[in-house]
Amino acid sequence: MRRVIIDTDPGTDDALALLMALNCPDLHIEGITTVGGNATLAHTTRNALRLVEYVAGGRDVLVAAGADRPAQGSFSFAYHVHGTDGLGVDLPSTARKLHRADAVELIRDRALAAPGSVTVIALGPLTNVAAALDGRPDVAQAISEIVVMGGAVEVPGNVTPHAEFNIYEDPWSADAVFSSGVSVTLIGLDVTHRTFMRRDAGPQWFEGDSRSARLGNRILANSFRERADVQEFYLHDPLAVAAAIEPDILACRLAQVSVVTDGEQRGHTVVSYGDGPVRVALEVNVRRAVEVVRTLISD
């Protein structure tokens, strides 16, 4: 069983994401933690409370919030994409409650207590993961991996033509977890865009009537029903998780990994093949993919 932190801000495929974890029998959730970028903080910590408690009922999940900015100005957020609230449908209120540390507490705890043995899964702005990591060797020492939804190696990004929004949104905390020292996989738009469900596919895109099923087929029609012009959703953190759990999804390459913080190429993720920490993900094995992400969210 793996061990991970999941830093999150959901988001609609966020939200995919999380299901998938908290349905997947071989993570163990040592916490989940909050930042702003898809939406506003307050929205994504109520969405991921919301999403928990929705799918795991009584379970003793730790959600824990960060931060509401990045290490610079301030999030732009893209609630054209994701919908009302980050999440475009209605979730039951819950009376669970945030963990009394803050994220950067929460990843820092959860990190020493286990020495090499927890991976952190980032599907936001690395806002959180870069403070956590900021003047503690001990930390950065600690944490196994850190599988990150982000970036635009070989292809054009979704904000820019340079830059994916992840990275984007916090160039300067993205630069800081790459030249950390810890071991990265990074899964970018170069397999996330390669990686999707289909208008045509629904309205069941995932089996069963289990609450994970049917909050996912809600997820995905009012996706589509709100961008009339799009026939794919892209499964970006959908697909983080599925290679935290499954890492052979993948095809990498190891690299150092840098990022442009100004100017007209803000967020590009500047990559230098050979040595390095970083596992760039180049190729990815798509059917695998999509039947580990209709699995757990059918389950």
Ligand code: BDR
Second form
Amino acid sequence: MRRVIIDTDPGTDDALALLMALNCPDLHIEGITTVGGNATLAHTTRNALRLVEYVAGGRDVLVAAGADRPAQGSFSFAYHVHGTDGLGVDLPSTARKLHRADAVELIRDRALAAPGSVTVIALGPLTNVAAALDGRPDVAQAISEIVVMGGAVEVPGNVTPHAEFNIYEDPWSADAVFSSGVSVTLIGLDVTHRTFMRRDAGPQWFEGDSRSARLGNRILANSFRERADVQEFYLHDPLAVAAAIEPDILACRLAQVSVVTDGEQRGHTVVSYGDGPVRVALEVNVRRAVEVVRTLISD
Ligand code: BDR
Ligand code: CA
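What would the structure be for the form predicted in complex with this ligand, rather than the form predicted alone?
Below is the entire complex, every chain and molecule, led by the chain shown above.
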């Protein structure tokens, strides 16, 4: 069983990624930490709590809230992509409580409790993860790996021609994480833009009548309904979870990575291949990746 902390800003594709992780027998979720990004921190936290309750009601899954804004500078949300309240579909309200500690404390605690065995899967701006590492070499040492959905290395960005959303939102934190010395797998648009579900494959993108299959289908149906011109739903964050479960679905090159923090190229991931702590994903086994996503949500 791989121990994971999922740092996330749900978000439609984050929600699918959480469904996968909650359904996966090979992952033990040490905690879910929320960050502002696709939507406000209040919305991403509420969405995470409701989603956990809806699909894993009886289970004790820690959910902790983190940063509501990047380490520095301006920021914006992506409601135009993810819909009302950041998810586009309603989930029943829940009395499920947040963890007493915040996201930074949860990441540090869980990593230090099992040194060398906790993977952080980061699906939003890297603000919480960078803060957990800041001034704490013991925490950096204890984290086994950080799997990041973010960046556009050899391909254009999706927020600007130079930058992908998660990195653009908090380039300072991204740069700090990539230079922290912790092993990082960087899963950017190079591979996530090849990994998608098509509008015309619905409305049963996920099979069966489980809560997760029904919720997954509702999320995709609503997303396609609200964006009439869009034919593909990109599996950005689900691919990160799939790769944490089956690393071989990616082909990666080692690199040093830094991030442009200001100006027209803000959020650009600058890659120097060779030795380095970052595995940059450049190829993906699309068929297998989509199969992993579908299987875990269809259950
Ligand atoms: C990333 O940005 C967010 O909108 C998605 O949830 C994903 O994490 C894709 O650029
Ligand atoms: Ca996300």
